[in-house]
Structures are given as C-alpha cells and as structure tokens.
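Have a look below at one chain only, the form predicted on its own, in structure tokens format.
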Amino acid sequence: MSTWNARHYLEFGAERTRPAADLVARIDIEAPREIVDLGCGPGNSTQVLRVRWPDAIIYGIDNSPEMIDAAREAYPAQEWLLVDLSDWVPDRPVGLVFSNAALQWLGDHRTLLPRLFAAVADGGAFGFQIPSNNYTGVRRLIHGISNDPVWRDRMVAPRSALTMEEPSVYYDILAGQATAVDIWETAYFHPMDSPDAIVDWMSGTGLRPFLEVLDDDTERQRFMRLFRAQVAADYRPHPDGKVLFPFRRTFVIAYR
C-alpha cells in the first residue's frame, strides 16, 4: 500500500478544505445523530462537519495509517478509524455519509455509490465531492509525460488510478433510490505563489501513482523536471506575481 504524507497534504489545507465547507453548507438535513466522514485524511474535513453539527457523533474513517495518525495527533478526543474504504459497511445506517475528495481513489462507482447510499438512515443524506473528470489542465500534462517510451508501459495503472464519472452518471446511479439528488460543479481558481506551488500540490495527490511505479530517484527526478518545465510554460504569473490554478470539482448530495 502506498503511503500518504499528511503534512505535505496540509500545505494547501485551506484550498483542500474549502470544497468540504461548500458541500457541508448545502446539505439540507437538520440534526443527524451519527455522521461518517469517509476518507477523512488528517481530519480537516471532519472539523467542518463538527462545526455544522456539534451534537452529532462523528467518525473519521480512512485507509491510510499516516492520515489517521495525523488526525489522532491533531484531534485526540475525536473518533478515528483505520478502515478499508473499498468494503466499508456500517453496523447500522447513519444520518450522513460524507466524503471530501476521496471516492475518486476507489473504482467502479456504479457499484460503490449504491452501497454507500444504502448506509444512510431514513431522512439522512449521502454527500460527496471529487475532482471533475477534466478537473485541471495539469492532468493532461501528467498523462502526456507518462507516455514517454522510457516508462509508458508502467503507466497503464496510474493513468486509470482515478475514477471520475460525468455528473449525469451519478444522477442515474442515485436517482432511482433517492428522494432527491442535488448535483453541481464548481471551478475554483486558486492563486498560487508560483508554478512550483502547483507542482507541489499535485505531488501530494494526483502525481503519487505515477511516481510510485518508477524504478528509482533518477527516474522520479526526470519525471518531475519534465513536469515542472511544462507547468511553468503553461501557467504564467499575473502582474501581482501569482499564478492561477483552475480546479473543477463535482458535488453530489442524495437524500433518503
């Protein structure tokens, strides 16, 4: 199993938490008794839930020991569970099943989402956000570099590591079971200090599968040199020196 670096992930904590706050603000349920945060990471999204529903019992669940350790260190009084998200099933239905930028790491959403929605109690909701299918031009750059003949054959799995369907697919999956489905997309334009900041952002998430299949540091350094050069060419500084990093995300809320 690959490892996650919680500290690196939280270098852009405000930007990564904002979609969670936007999703939570739109979930229209009053007082869920129990909430599960699937793919809670270092606990940043879980705190958004705790502010909105302070009286709820909230469980943060992740399959990364590094992320769970970071959450326990930062919030020792809260409930953190190391669980494989791919086969998670609760002991009983809960008022809210929530996920912020995690389900894209799990395949077969046509099977996954009905299973997660089945964990929602009557009157509750299932809410998640993930990167949109074409979430950023940086993804195109990464895939282009991955086609280098030196490592192309090793990049088949990384190129399909993320699962992101069109919004209409998520509607079709959930509409037959839910009383209502709310779906939207938001494009965030994050002001970054430099093109290298975009590289740092991606190296903590979307770049990981590509770097992990390379043989050694020499290959990884070459991949990163190519990536940095292309990002610098495509993302030019504005007059204030900042670089805008567009990032589109898909949001889904299904009510039972």
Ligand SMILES: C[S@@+](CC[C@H](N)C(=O)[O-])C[C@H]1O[C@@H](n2cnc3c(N)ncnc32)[C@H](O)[C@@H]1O
The other form holds:
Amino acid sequence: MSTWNARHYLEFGAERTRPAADLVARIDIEAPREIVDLGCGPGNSTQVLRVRWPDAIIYGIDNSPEMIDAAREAYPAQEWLLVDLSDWVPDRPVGLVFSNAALQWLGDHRTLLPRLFAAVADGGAFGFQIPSNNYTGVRRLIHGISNDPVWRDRMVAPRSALTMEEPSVYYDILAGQATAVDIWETAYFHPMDSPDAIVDWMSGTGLRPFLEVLDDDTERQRFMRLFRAQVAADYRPHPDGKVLFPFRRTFVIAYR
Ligand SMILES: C[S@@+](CC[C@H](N)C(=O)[O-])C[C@H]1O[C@@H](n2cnc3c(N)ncnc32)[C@H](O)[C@@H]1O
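What I would like now is the form predicted in complex with the named molecule, since the data block earlier showed the form predicted on its own; can you produce it?
The next block holds the full complex; its first chain is the one shown before.
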C-alpha cells in the first residue's frame, strides 16, 4: 500500500472536492439512513455528503492510515474506518454507496462494481466519480517519461495502477441490475498559477506510483525535472498569467 500525504492532497482541496458536490447534487434519493464514502481520503467528500444528508449515519472508509488520521482530526464526530476496499462488503445493505475520485485505484471494475452495487439497499443508489480514461495530457506526458530505458522495466505496474473504463462499459456492467443508470462526463478547466502547480497537483496523486518505484532521490529528481520541463512546454500561460489544467471526469449513478 502506498503512502498518501493528506496535507499535500488538500492543497487543491476545492478543485478536488467540486466533482463530489456535482455528483451529490444529481443523486436522486431522499433520506438514506446509512451512507458509505469509499476512499474517503481526508474527509472532504464525506463532508459534502454530511451537508446534503445531515441526519444520515455516514462511514468514511479508506485504507490509508494518513488519510483516516487527517479525516478524524478534521471531523472528530464522524465515523472513520481503516479498511481496504479490495474485498470489502458491508454487514448489511446501505442507502447510498458513494465514492469520489477513489475507485480508479482499484482494479477489475467488472467484478468490483457488481460487488459494490450489491451493497445498496432497495430504493438506494451507488454513485461514483473517477477521472476519465485519458483524463488529461499530463497522463500522456507521465507515461512518455516512464518509457525512458533507465527505468522502463520498473514502470509496468505504475502504468497500470489506475483503472478507468469507458462510460459504455460502466453502463453495461450496471444496467442489468439497476432500475436506472445515469452517466455523464464533465471537463473542468482549472486555472492554475503556473505549470509547476500542475506538477504539484499530480505529485499528490497520479504521479505517486511512478515515483515510488524509482531507486533514490537522484532518479526521482531526474523524473521530476523531465516532467516539469514537458508540462511547462505543453501548458502555456494565458494573458492573465494563469495556466489552464483540463481535467475530464466520469460520473455514474446506478439506482436499485
Ligand atoms: C484521490 S483520493 C480521494 C479522496 C476523497 N474521496 C476526495 O473526494 O477527494 C483517493 C483515496 O482512495 C483511497 N484508496 C485507494 N485505494 C484504496 C483501497 N484499496 N481501499 C481503500 N481506500 C483506497 C486512498 O487512500 C485515497 O485516500
């Protein structure tokens, strides 16, 4: 299991939480009694759920001790569970199974999603958001750098660390079991202060598996130098000095 840094992750907390709010706004269920937030991270997405459904019992679930500690510190009155979702099943079905920006870290969505949907009670919903496949040009840049012969052999696992299927695949997985499936994509265009801010964003999330397999700081610094230079070349400042970071995301809600 890799290490997350909650403080670093929350440097872009508003941008990272916005899809959670957009997803929650579209979930058409009245008052779920119990909600699980899968891959809750530092509790930012769980807080969005809390505001929408103030009376629900909400469990934030994550397998990162750093993230669960940060969530517990920020929201001590909330229920936080240190659990790996790889084989998680709840004790009983719950009204809403929710996940923002986490399921891409788990593999084989063709078996994962039916298992998670099975945890939804009658009348409830399963709603999740993940980055879209090819969500942004930085992913292409990272994969390009990972092909450098110096470290290419070590990059097989990082290159497949994220799982993101096409919307039609998610429809086919869920439609047979759900009463309705709502899927859409949104492209956010985040105005960033500089190309380096994009590098900083990625080093808190999608870049981590690549950096973790490198041998030492010298290799990591070289990888980062190459990445910084390519981001600076591809993402040019606008007249106001900001750099736009396009980020496409896939949203899915399945109702039982
Ligand atoms: C990008 S963060 C999302 C945090 C938060 N939900 C949000 O909306 O910003 C992804 C989270 O998924 C968690 N995660 C990844 N794999 C997991 C697994 N197998 N079991 C539980 N949590 C996992 C990570 O620890 C991390 O906190």
